[in-house]
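Presented as structure tokens, the chain that follows is alone, the form predicted alone.
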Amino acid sequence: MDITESRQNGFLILTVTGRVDASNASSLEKTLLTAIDGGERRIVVDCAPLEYISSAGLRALLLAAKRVAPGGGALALAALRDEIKEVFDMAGFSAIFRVFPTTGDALAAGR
């Protein structure tokens, strides 16, 4: 897994490239917690390069969805693949978070 972390529009954006899973969620898990503890109240996951999530990096995107919550910021997904979303409506999350087609669809709504 590499993340990428980039700037735009006061967006924080996060770009998850490879597969998620119980050996490399924490780095995602710590990544997201750092920037919210670190002020960051607006964060698009960029998700079009992530090949696989397990129930692990769920995990630590709905910790970081719970802690950016109460500061009135919000976590959105973007680009998720068919067999990524599919991983999301079957666990659910697709409810918890919003989901935006493109990172740029994610960053009109935010405006």
The other form holds:
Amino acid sequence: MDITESRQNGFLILTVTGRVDASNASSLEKTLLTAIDGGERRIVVDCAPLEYISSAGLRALLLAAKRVAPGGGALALAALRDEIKEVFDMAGFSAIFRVFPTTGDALAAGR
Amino acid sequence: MKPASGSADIYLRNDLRELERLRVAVEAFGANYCLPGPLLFELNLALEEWVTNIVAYGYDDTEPHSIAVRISLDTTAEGRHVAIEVEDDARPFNPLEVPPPRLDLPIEERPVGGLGIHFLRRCMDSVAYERVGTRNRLLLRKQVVG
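Structure of the form predicted in complex with its partner chain, given the form predicted alone:
Full assembly next; the chain just shown is listed first.
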């Protein structure tokens, strides 16, 4: 897994590449929580190059969403491929996260 | 011509770094038997959740343990099926006794964790468990569609 950070229109965009499993999800969790603790409130996780995620990765996203919400922030997800979307649906996450077809859509919705 | 049957054995140590070796083995099996990508995703997910559970919660000591995984393909009149058997010497744990998670709670009330076994059950057509002596034995089955 690789995480790259960029910034656009006041959003922090985290692009996650490769596979998030139980052996590396803690580093996704750390990146997200460090950003939130540093004051980030508008975060988009760009999943376009994400190939695989298991419950360990969802745990990291849920922890981050819980931490950012009380400050009026939100964590949005963008560009989920079919298999990843299926994992989110199985977890019931599609109802609690805002999911956008592309990162551009997520930015436009948050303006 | 798709091969009709065969199996592969993988022996994993109780270390989360072994998940990579598990993934490589599942993908190699899929390539050998021409299994579709979405099916491999589900097999990998189910196996990862189970192996992670064993490694993270199964042992009372810090000794090395072996987790044996056998993946098989069989073809019957009903079609092609993947069968997976996992055996370990961790403490007894029956995934069928785990209550399903509440998926309808708002974000602040959603518990963190508890999804792995849910994924295992959702991804597979059937899940069976038995405790044999000092060993857990998990049997998974999934039809190959496409």
